[in-house]
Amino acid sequence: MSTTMNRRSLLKLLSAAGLGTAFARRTMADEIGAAPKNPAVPEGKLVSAKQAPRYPARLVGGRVIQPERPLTVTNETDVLVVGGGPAGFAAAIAAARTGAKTTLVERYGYFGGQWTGGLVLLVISSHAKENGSLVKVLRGVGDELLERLTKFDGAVVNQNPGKFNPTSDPEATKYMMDEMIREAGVKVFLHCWVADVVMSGPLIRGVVFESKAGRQAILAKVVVDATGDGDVFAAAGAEHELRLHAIGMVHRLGNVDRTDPAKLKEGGIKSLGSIEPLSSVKWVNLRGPSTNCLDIGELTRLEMEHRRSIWKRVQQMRQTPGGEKLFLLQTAPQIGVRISRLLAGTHQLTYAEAREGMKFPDTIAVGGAQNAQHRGWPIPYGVMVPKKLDNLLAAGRCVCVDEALIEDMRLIASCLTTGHAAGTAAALSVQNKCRPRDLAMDKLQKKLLEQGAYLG
C-alpha cells in the first residue's frame, strides 16, 4: 500500500476525525497559490510586549495624545499613486509604461472606485462633437481598457464605432484592471488608508498609511493624489477648497428581462434604471442630499438610510403587477460621493474657458460632452499642479476647476484622461530629475501622444 498522501487526502481524513477545520486555510492556499512565508510573527506563537513594541495614545488632561513613534518604510518607489479609481488606475499604468518604478495604494480590495465599487457603470463624456462629427476624446489607457473588454461577451456595450458613453460590467472591469496593472509591473498595496504624509519643507517625500499591518510609510520621488477626496494634498497642507455635493448610492436590479413594462407603467413604475451589458440587469442611480462627505457621521447615516430606502422601493416594485420577478441584486459597496476637496492649482479651469474651447499651451487631455452634443474642452496641466506643494500632482475629480465645471470634470472619462496625464508627467519628472511644475510641456505632450492620448 502506498504510504504517500497529498494534502487534500489528509484534509479528508482529518475531517472524518473531526479535525479538518483547523487545516482548511492551508488547503485553500495550496489551491490558489501559497502565500510568501514571511509572517511578522511565527504562526501559533504568542506576541509579547517585548516582541512587538507599541506606542499607544494616552489620555492626558482630558486630551488624547499620540506619542512620537518610528514607522516601517514598506517600499521606496519612483512614482507613488494613491487611490486606485479610474484616475489612479490610469496614472499607475501610464507611469509604469513610461519607465518609472511605480507603486499603487488603494483603500478597497479592488480597482475602479466609483466606476466599479460605486456601480457607476456609465463612462460619460467619452466623446465630443467637432464640426458635426463624433470624436472620441477618451483614448490612451482608458480606451484600451474598454477595447479589451469588448473581447468578452457581456462585458461592455456602446464601445463600438459610432456609439458613445460606453457602459461596462463591474466585475469584468475589475478583472481587466487587475490584468493591466499586473502586466505593467505596478507594485500594489490594497486595503490601505491614507493617514498622513512625509514632508521635507515644501516637498512631499512619501505617504503614511494605516492598515491591518499597522501604520507604515512608502517613500516616493513623486506622488500622484488620485484619492478623489484630495486626502494626500490636504494632509500635506496644500491650499484647497471644500465643496458639498449630493451623496447617493447605486443599486442593481435583477430579472429585469422578466418584467412586464406595460403593467409596471400602469402601476406608476416608469423606469427600471439604466442599461447594462447583461439584459437581465439594470443599474439604478440615487442622487441623495448635498452634504459633507468628510463627515463620517453623515456618511454612516446616509449608508443606512439609502439601503433602507432602496430595499423598500424594490419591495414596492415586486408588489406591483408586472414586477413580481424583480429582485435587489446588489447595493453598491461604496457610497456615491461625487465631490469634496478641490485642489488650488496653478490654473483654475473655468466653465467659460471649457465651453469656449480655449486653447492652452500645456494641454494634457480633452474633456468630452455628456451626450456628445458639443465640442471638446482642452484641460491644462496647471489644474493638477499645487500652487506651492512640490513633488505632487492631483488627478481625477479633485483637480482645480470652478464650481460650474465640477459636473464635467468629476466624470469617469475625465478621471481616466487626467490620470493618464498625471502618471506620465510624474514618471517624466523623475527621469528628468525636475519638479513636476518644471517639467517641459513639449516632452510631456510628445509622450502622451505616443501613448495614444488625445490632445485635440
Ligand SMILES: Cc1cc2nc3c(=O)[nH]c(=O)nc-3n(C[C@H](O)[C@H](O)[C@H](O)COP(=O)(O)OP(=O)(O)OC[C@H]3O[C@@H](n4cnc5c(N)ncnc54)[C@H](O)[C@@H]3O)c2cc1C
Given for the second form:
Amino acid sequence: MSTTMNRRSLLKLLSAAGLGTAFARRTMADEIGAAPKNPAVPEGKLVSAKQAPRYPARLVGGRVIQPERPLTVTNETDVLVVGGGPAGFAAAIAAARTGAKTTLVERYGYFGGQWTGGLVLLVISSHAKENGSLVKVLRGVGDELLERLTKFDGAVVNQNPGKFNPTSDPEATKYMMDEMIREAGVKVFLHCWVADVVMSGPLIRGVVFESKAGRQAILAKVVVDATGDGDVFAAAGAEHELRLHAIGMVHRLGNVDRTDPAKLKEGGIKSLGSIEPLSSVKWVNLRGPSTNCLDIGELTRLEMEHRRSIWKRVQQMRQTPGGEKLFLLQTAPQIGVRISRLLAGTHQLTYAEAREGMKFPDTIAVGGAQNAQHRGWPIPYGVMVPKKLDNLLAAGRCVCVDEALIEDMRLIASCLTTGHAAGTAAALSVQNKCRPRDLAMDKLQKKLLEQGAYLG
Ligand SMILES: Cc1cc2nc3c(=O)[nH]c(=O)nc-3n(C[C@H](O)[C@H](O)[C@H](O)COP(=O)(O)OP(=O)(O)OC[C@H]3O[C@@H](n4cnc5c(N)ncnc54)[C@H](O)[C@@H]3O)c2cc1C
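Can you swap the form predicted on its own for the form predicted in complex with the ligand?
Shown next: the complete complex, the earlier chain at its head.
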C-alpha cells in the first residue's frame, strides 16, 4: 500500500470527518482570495418561483412569442464598450483614461478576441515606411501593451527597434490585458453576451445581455461597438453591409524544436507554421471557405470540420520521418471569423485613398504596411461614425471601408488604433455633452496625441 497521500485522498478523508469542503475552500482562498459574500445568493436554500420570477417564451399559433418583461439594470455608465478584442480593449482603456466611467462587456472569459482566443499572434501592420525609414504607426494603448510585454522573457518577439510586426504569447497577452484593464479602473462583465439594445428614438440607451444570471441590461451615454461583427449597430438598426471572407481555425504545434525540418521537407512537409516567443511552439494559420458567420449551422459545421482536418494533418506529420515528436498543442477556442458586418459610416475609406496616403482633417490613426514596405495611410474619424445612429461608434474590423481595404483594416494594429480613438472620442463626447458625430476634431486629436497616439 502506498504511504504517500495525494490531495484528493486527503480531501476525501477530511470530508468524511466533515472538514473536506472547508479545507478545499481554504486552499482556494489562499491562492486567489476569498469570494466576497453575496447576500442575494441563498446558498443551500430552496429558491421559490416567487423569489426568482421567470418569463418563459410561449408557443402561440406555431410561433414562439417572448413576453414583455422587466430587466434588472446591473450598471449605468458613461461609455459602454461591447467586445474585448484588440479594438474593445484599447477603447475601454482609452475611455477610462480620458476620465469616463467605463464598462466593458465580453462574451468570453478573457480579453484579446481573435488575437488571443483566435490564436492569431502576429500583429501585422505595426509599422510603415516614411522617407525610407521605418516608422512605428501602432502607438498609444496597443503599443504600451506590447512594450510592457517585452519586459517578460518569452512574451513577445520582434518588438525591438528596427523590427516590425511583433508576435506575442497568447497567455502573456491575456494577463497583461487584465492588468491594464484593472489599472485603468474599467468595470468589466466577462461571460456576458450582448443580445439586444435599449433604444430611445435615434439613441442607444444601453444594451441587453445574456449570462448565467439570465437577461439583464446596462445603460450608457455612448456605446462603442467592438464586437468585430457589428452585433450592436446591427441590433440598433444602423445601415451596414455583410462581407464574407475565409473562416479558418488557427492551431498550435508543440515540440517543433524537436523535429528534423530537412527530413520533414523530404516527406513533403514544407512549413510547420509561424514563430512564437516560445521556441518549442508554432502557430499555424488556416484559411477556409468564405461563408457567413451569422449562419449558426455553417459555424457549427466549420468548427467540427476544421478540427477534424487539423487532427488528421497533425497525425500525418507525426507519421512523417522527422516529425515523430510533434503534437497538437491547441486548436483556437474561437473560430477564425475574418470579416462579417461592416458599418455604413459617414466616410467609407477606400483602398485608393489609402494607397495615395490621402490626408484627412479628421485623422484619428494611421494604418501601417503589411511588411513595412510602403507609407502609412491616415484613417478618418468618419469610418467609425454611423450615418444615422447618434451615440454609437464602431471600432476594429467592423468599421467602414471598401472591399479592397478590408484586408488591411482588419489587421490587429489597425484594430488597436481605431479602438483607442473610439474610446477617447466616446469619453470626450460624454464630457462635452455632444453627440460623437459633433465632437470637435481638434479636441479629439489633441487628446489622442497626449495619449501617445500617432496621427502622421
Ligand atoms: C484566421 C485569422 C488569421 C488572422 N491573421 C492575422 C495576422 O496574422 N495578423 C493580424 O494582424 N491580424 C490577423 N487577423 C485579423 C485579426 O486577428 C482580427 O481582425 C482582429 O483581431 C479584429 O479585432 P477586433 O477587436 O475588431 O475583433 P475581434 O478580435 O473579433 O474581437 C471581438 C470581441 O468581441 C467579443 N464579442 C463579439 N460579439 C459579442 C457580443 N455580442 N457580446 C459580447 N462580446 C462579443 C468577442 O468575443 C471578441 O472578444 C486574422 C484573423 C483571422 C480570423
